Each structure stands twice: as C-alpha cells, then as structure tokens.
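Next up is one chain by itself, shown in structure tokens, the form predicted alone.
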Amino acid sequence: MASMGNVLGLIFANMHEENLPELTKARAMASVPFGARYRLVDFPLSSMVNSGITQVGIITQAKYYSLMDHLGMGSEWDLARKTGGLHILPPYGRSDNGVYRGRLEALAGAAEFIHESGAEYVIMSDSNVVANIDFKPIIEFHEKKGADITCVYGKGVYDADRTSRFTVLGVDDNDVVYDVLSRPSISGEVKPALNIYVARRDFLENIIRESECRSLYSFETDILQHKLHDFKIFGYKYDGYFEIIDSMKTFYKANNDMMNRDICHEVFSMNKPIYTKVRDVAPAKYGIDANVKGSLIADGCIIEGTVENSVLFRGVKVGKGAVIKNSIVMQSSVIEEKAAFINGIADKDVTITKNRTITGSAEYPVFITKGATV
C-alpha cells in the first residue's frame, strides 16, 4: 500500500471562477473567503495535510496576489519544507500566447514538477468544494480496484440549474463510472463530481504527453467521456457533509450551513482542522448595548449594534444602533450607525453609511462589491 508521504496533491486555484463573477473579478476562485477568516483553498490544501501529503503543487492562471499572499511559505500547513512542501506553480503559457484553457492544459504546464515529485499517486482537487475529506481511503480505494482514475463523488438531489454547473457521474453498484454528463441540466436525485480526482503519475503523465500532441484541453470531455470505455474509471463516494461553492446563491447557503452546530464541527474537526493564515489581531470586541446571535464573527470585530445569523470576517465594525441579520461582511468593512444590512453579501471594505437601510431575500442576497460606500 502506497505511503501518503508518496503521493502528490495538485489544487487548482481559477477553476469555476464564471460561476461566481463577482466574487472573482479581483481574486482566484482559492482567494474567495469563507467563514469569518477561511479562503476557499484552505479546505482542499488542509485536507490533504491532515492526510499526510507533504508535497502540494497549486496550479495558478491569473489573479493570484491575494492567494499567494495568503499561503505565504506554507508554514500554517506545515509545508514549509526543504523537501517536498508547497509550491506555487505559475500560469502556463501556449504557443499562441493564451493561458491554459482547461485542466490538461493546466497540467501540462506542470509536467515537470509533476515528474521530479517522484510521487506515485497524484490526487488534483479544485478549489469550489467546502468539505473536509480523508484522502486515505480514497487511495486505498484506488490500490484495490486497480484504477486508472477515481473520481470523488456526491449525492444530492438538484434541480436543473445546479446540474447545469455539475459533472453528473453514473456509478454502478460495483463503483465502475459508467456514464459521464457534463452540465446536463437535469432535475433529481445525483451523483455530482466534486471535481477531486486520483490517478498514478505515470497514468497522468501518459495522458498529458497525449493530449499536448492532440491539442487536447478538457479533463472532463477529453479524458472522462471520450475515454470512459478506454480505462479503468471508478467512483468514490463521499458520505461527509460538502457544498459545492457554483453561485453567490451556494456560497450565501454554504457559510450559512456553518452556522449549524453539527455541520460546523464536522467540517471544522478538532481532529482534522481546517488551517489558515494567522494574524495576529486583537479578540473581537463587544460593546454594552451589543446583541449577537448565532452568528461566526472573527477576531478584530467591533461590535456597538445587532448581528443576527451572520457572518463577520476580520475587523468589521458595527456602529451603534446597527443592524445586521443573516448576511456575510467580509474584512474591514464598516456598518455605520443606525444603517441596516439583511440578507446581504458585503465583500471587504465596504461602507454602509448612517441611517441606510439595504435588504435582500434568502433567495437572491443583495452584493455589495469591493471597496464601494453605499
């Protein structure tokens, strides 16, 4: 059985990024935050610690300061190794000077690094999945069946404008993937990839080495359709908790589920934490006429009004007489006094000014982009 010392993890940080436009306009889909003081790559990166990977290479396109300022040298994830480690890998030009459209492409710009890791198995993750997973028995799962590839899975049940942002999987009761539809827009029970994949390295070499010469870019179409007689493909179901981060609606949903005491200490294990970057900012402080209620708020906050199921990052402040109920106020931002904020998505540094009243529904929050005073 292989060693997980043996096995290198790949993460891709700007895949997804048209489903969530606005979050991503400035920053990777890894950069987005979540839950008070997470970046979405913490999920996929701290699993694959926790699992005992030591090498992780993070494939980059564009938009990567804020990413690379958040990982840093790797040390949070205890990746700041002379041997293996963290590594950031930079955008991957063409020929015709564009930037990789597609997984194969993605790893083909990091075929060397792919190779000199020495790695047996390789697991590639995106970074739109909140979970926590154990990759352990997913490589164990991979040993027995003699796979070439294991996709990750869920189960749901969707209505067409979720699976139209999916990879719907067929699986057999034998775990043999059978069918592979891409964005099918169909409405029921399930299986979504979530878009976490397995594979020996030297299976994944051959298959860059033969993509490159057939100009070949899609993992999904090229490799999981068109080669799905070809192969030994098998699915892995994940039974724990996941969302798959597609629309400002999920993203809105997903930091809402942390607030459910069960889900937040599934995904948030004491056994298997989720790390981040540490900043060293003072505790979150309350004043007397402050009234909070099921609510994550980070360190740095200043609190004078009310916040109500509600997600506060880092140093958000609430003046006296403010309001803030079921909404996410990412850093810095600034709800002034007497103004109210509901059903909403702030992004950082945002001004809610005195008196002003903004008020979205649970189906549609109301955004309020980067930097702006309303």
The other form holds:
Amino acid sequence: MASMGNVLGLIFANMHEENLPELTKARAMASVPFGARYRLVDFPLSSMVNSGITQVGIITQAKYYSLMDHLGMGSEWDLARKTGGLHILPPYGRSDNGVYRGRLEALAGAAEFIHESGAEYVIMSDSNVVANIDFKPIIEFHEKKGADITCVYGKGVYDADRTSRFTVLGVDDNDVVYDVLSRPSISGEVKPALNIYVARRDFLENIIRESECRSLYSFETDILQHKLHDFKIFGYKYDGYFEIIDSMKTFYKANNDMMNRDICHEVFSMNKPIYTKVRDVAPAKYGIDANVKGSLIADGCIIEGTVENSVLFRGVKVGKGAVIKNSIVMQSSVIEEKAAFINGIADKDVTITKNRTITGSAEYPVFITKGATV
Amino acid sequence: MNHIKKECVAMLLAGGQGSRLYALTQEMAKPAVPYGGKYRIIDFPLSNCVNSGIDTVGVLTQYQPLVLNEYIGNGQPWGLDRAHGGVHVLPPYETAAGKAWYSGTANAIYQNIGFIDRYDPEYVVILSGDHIYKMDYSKMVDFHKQHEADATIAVLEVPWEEAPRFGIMSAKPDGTIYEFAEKPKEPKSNLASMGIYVFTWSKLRKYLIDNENDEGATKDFGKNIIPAMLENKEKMVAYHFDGYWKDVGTIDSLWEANMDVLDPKVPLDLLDDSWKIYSRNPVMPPHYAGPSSQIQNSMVAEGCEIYGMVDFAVLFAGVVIEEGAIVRDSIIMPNTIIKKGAVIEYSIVGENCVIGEGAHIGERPELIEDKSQWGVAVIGHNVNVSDKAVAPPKAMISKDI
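And the form predicted in complex with the partner chain, for comparison with the form predicted alone?
Below is the entire complex, every chain and molecule, led by the chain shown above.
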C-alpha cells in the first residue's frame, strides 16, 4: 500500500461560496468560522494531517487574506516542515485575474506544484463539509479497486431544497459510480458527494493537461459526468458524521450539532483532533449572574448574562442581564447589558447595544454582518 | 558556530523543587505547576521575556525536568523558536572534572557561563520560575543603563510585618542600595527583593568565578553574590515595581493566586492584548456547559464539560464535572474528572485525577470550629479517589484513596 507520506492533499478554498453569500462576502469559504473556535478549512486540513499526509496545498482564488492569517506557516497543523508541509497557492499566471471557473482550471494553476510534489496519489477536498475523516482507508480502497477516480459520498435523507444545492451520486453494489447528478432537486434517501476525490498523480496531471487543451474547466461536468463510462470511477461510502454546509440554515444546524455530545466527541476526537490557529487568550470567565445552559463556549469569553443553546466564539462578551438564545455569536462580538439576541447568527465584531432585542425565527435565523452595531 | 551578539540574555532558574507545594511538585518542578486555567507558572517569565524583546533565554532545570522540558519544547508557543537565540533548556552536565548538580542559584549560572559567553551579552537578566506577574524587563534594563549600575534588583514594597520573609534592601532616594539583609528578624526597610536581577555581565561573571572558588560559600545569589558586590561597593540600584506580583510557593498562596484571576479588583489582566501571556495550548474543542450546569464566578478552559455546579472555581482544560457534582472555591487541574454528586470545596485537585461519586474533598472554613484545623485540601496529580471517600481540610493526598 502507498504510504500516506506519498499522498498530496489539495484543498479548494473558494468553492460553493454562492451558497453562503453572507459569510463569504469578505472571506473565503475555507475561512468561514465554525464551532466556536474553528474555520471550515480546519476540518479537511486536520483530517489530512491525522491521516499521515505531510504535504498540503491550499488552492485559493480570492479574499484569501483571512485564510492566510489563519493558516500562517501551518505550525498548528504540524505542517511547518523542512520538506513538504503547507503551501498556500494563490492564483497566478492567468490572464483572467486568476478567476477560475471550476476545479480543473484551478488545478491547472497549481499544475507545477502538483508535479513537483512527487506524490503518488492526490486527495482533493473542498472546504464546505464538516467531518473528521480518515483518508487512509480511502487510499486503500482506491488501490484495491484499481480506480481512476474515487469519490467519497455519504448517505442521508434530504428534501429537494437541499439536493438542489449539492451533487448526488448513483453508486451500485460494487461501488461503481453509475450516475452523477448536479443539484438534482430530488427528495428521499440519497448519496451526496462530499466533494472529496482521489486520483493517482500521473492520472490527474493527464486530465489537467487534456482539459486545458480542450478548454474544459469543470471537474464534475467534464470529467465525472462526461467520462463516467471511460474512466473507472468508484464511490467510497463515508459512515461517520458529516454535514455539508450549503446554506445559512445548514450552517446554523451544523453548529448546533456540535452541542450533541456524541457528535462532538466524534468530530473533535482526542486521538484525531481538529487543529486550529492558537490565539493565546485566557480561558472563559463567568461572572456573578452568569447563567449558561447547553452551550459551547470558547476561550476569552466574558459572560455575565444568560446563554442558552448557543455557540459563542472566542472573546465574546455577554453583559449583565443580556440574553442569548439559540444563536451563534462569532469572535469578539459584544451583547451589551440587557440586550437580547435570539435565533440569530452574529458575524465577527458585532455589537448589540444596551436594551436592544434582535429576534429571528428558528427556521430563518437573523444574520448580522461583520462589524455591525445594532 | 558563530553567534550573533545579543545585548541581553535572560537566565531563568527553574530547577527548584518547590517542596512547600508537596503533592503538586512530586512529579514536576514548581515552574511547571498549572496556574490560572491554562498556564503553567513558567509562562509568566517566558512571556515577559518575549514581550520585553528578550529573545535568548536559558532555562536552568534540575528537579523533575520531564514535564517542564516537554512543555518548553522548541519554544514555539512563546515565539522563542529562533534561528539565533531562542529558548534553551540547560540541565546540569558532566565535565572532565566530574559531575556536578547545580548546588545553588549562583552555581547554576556559573556552570552555564559558557552558554552566556556565546552571545557575548552586555547584560544578563536573572529570573525565577516561581512568581506570577507581568513586567517589562526592558524598562528595568534601561534603568540599569541610566544608573550605570553593575547590578539592578527589582524590589516591591511589602507590608512591614511580612518583610522578615524576604530579602530586604535598604536604598537611598536615588535608588542606590546600601544594605541588604536576607530574611531579617528586624527589617530596616520594607523593600523586598523580587528575585529579578539585571547584571552587567562582565561584573557578574567575575563574582560568579570568585564565589565558586570560595569553598565556604553556599553559591547563592541572595547569600553570596549580592552581599559580596555590596561589600566591594559595586553600583547597585533598586528598581521599584508596583504591579501585581505573587509568589506561589505554598499551597495557600497558589490557591489565592488562582482565586485572584476571578477577582475583577485584582490588577492582573490576562485578557490584555498588549501584554499577552503565551502558553502551550491544548488541542481541544471549546468547553460545553450542559443543560444542567450552573457556573458562576469562575474560569473555565477549553475541552471542559460541565453538568454540575461550579462557583468560584478555576477549571483547567479537559475537566469534566458530572451531574450533581459541586465545585466551590477550588482549582481543578487539566483532565480531571469529578464524578456525580462529589463535592469539592477549598481544594486544589491535580492533573488527571478521578474523584469518585459522592466523594467529599475539603471543607468550608465556616463549618470548622477549630480554625487551626482548617486549610486548603490538596489531591496530587494522577490520583484516584474512590466513591464516597472523604479528604478533610488540609489533607495532602498523593496516593489513591
């Protein structure tokens, strides 16, 4: 079996941003905050590191400042290495300002990096799935099946609204992918693609070269769909917890899932931790009238009010008599004295001023943009 | 190897046993003892060094160095993983002349003259790993330069009745020290030495060698080096410090210093971005306050799961407080589990302990008639306390009960 040290990880930082316009206005999908102290990129990146991968490239397109700030040299993921390690790949050498139209064009921009890696296999992942995945068995599966491309999928019951925002696979009993449906709008039990693909490096390089010649740009349409019968495309079923972040609603739900102890212990496993940037802030402080129930609280919070069923990111301040319920409050936001925030998502550095009450509905949480004062 | 000259090198004395912390320092040196929910004591002098622009630090270890060595590692959490300088752990070593443990604070520095000489510094800052405080050493070095001093000693005004516990300096209004007394019965001043020194290296180097050659000497800064320099009329000045400074050498002072982080009136702001205290961070998810939790007046670190009641407590990373358990006026160190219905009061519980269901550790002082029987109870590291077991106030438990 190939050693995992011989696998290159590639993460697409900007895919699917159209599904989450509010949160990706000023940041890449990969740096969308999640789970009180993480960014979405932490999940594929930590999964790769925990699987023994030591070379990772992050393919960026735009708005990547916050992502670069988050990743730094990669030392938190133990990827500040003499050989291999973490590489951020900004768009370059394109006449169209680096705005690629799909994964194939993005890969073409990173072709030299991919080639120089010398890796035997390449694992590609988007950054819109929350899961802690062991990639070792996926590489083994890929080898055993003699696959050209392995697609990782999950299984679940979804409505047409959900499936109209992701890709659904048809996979037979022999794990052969026989159908690839982009945003199909169907309901029932389906097999959503988790946007994680494995291929041999030489195979991938051929695809990239050929697609460039033919001006093909979409990995999904031009390869998975159009070459479905030419290539050996297999599906690997992932059985663990996952959530595809494809709307504000699923973002809200997935954050809430982290309050479920079983899910939390699975995703943030002690043996396969999810790493993130270290901020060096003091632990959370609870004041005299603090009343916190069923909530996930990060370091640096100062809580003097009531917090229920909510997720508070680092450095959130909850004033005396303030109430936060069923909400997600991001880094350094302040809920002042006697203010209330119910069924909402507050981006970073939001202030809800004294005595104000902001209420959304459970179905459609109210969103407050970064830096706003209400 | 060529070394780039450094103006200032810090030497951190971290070899002390901290014997008055008993069970808490059986398996680790005092500077490695956890403090303030996510720190170890040594984070304070190390962070102070980095924040003061000192990037070359020798950490002298001797007693139980494993935890400390692993914790310091390559110094990355403090930004001390440098190409030139950085943090170096310096244990005692064997030479052609034989082997020698560090026999005193001055001897420990003496044995590392070679390390310091490599950087050819003008000044050496001597620190200890026993105190909680934030201090800008660069200001003290500037003060040393301004006064063209040979030694500068940081001093703190202490209440007169406490003065006999300290090394006491008598200084003229311009700061010049004219007298020094180690733990005097009748103190002539209330300026206590904080154990923080700036020396002009060429001077200190000479005194270290002289002291080493003096067979009767105890090889200690307070007992030998400072008195010898005073006697020879070297220029010695007192540098006044008036911020928060706490010696955490005893169980009571460690407990108090931890409670201080919960008191908004205490001037030790751990959330101050302009003077961050760095530490090696555990990789754990945010803490979870369960549906039945009641948490007030407390500090809670990442990875904790709380279903019980917590009041006036400091919980370190990965602590679990089960349903119906009560933790009050106590410090619970990393990864300890407090089982259902257990009660912890006025206690310090070490790392990786399991406190069984219904166990009772410590007691509230108001419930004890004979106050001499009351004190903070301590459970050492890696101790299992069985269900319904009782550890009375002042207990010092280092084995399973």
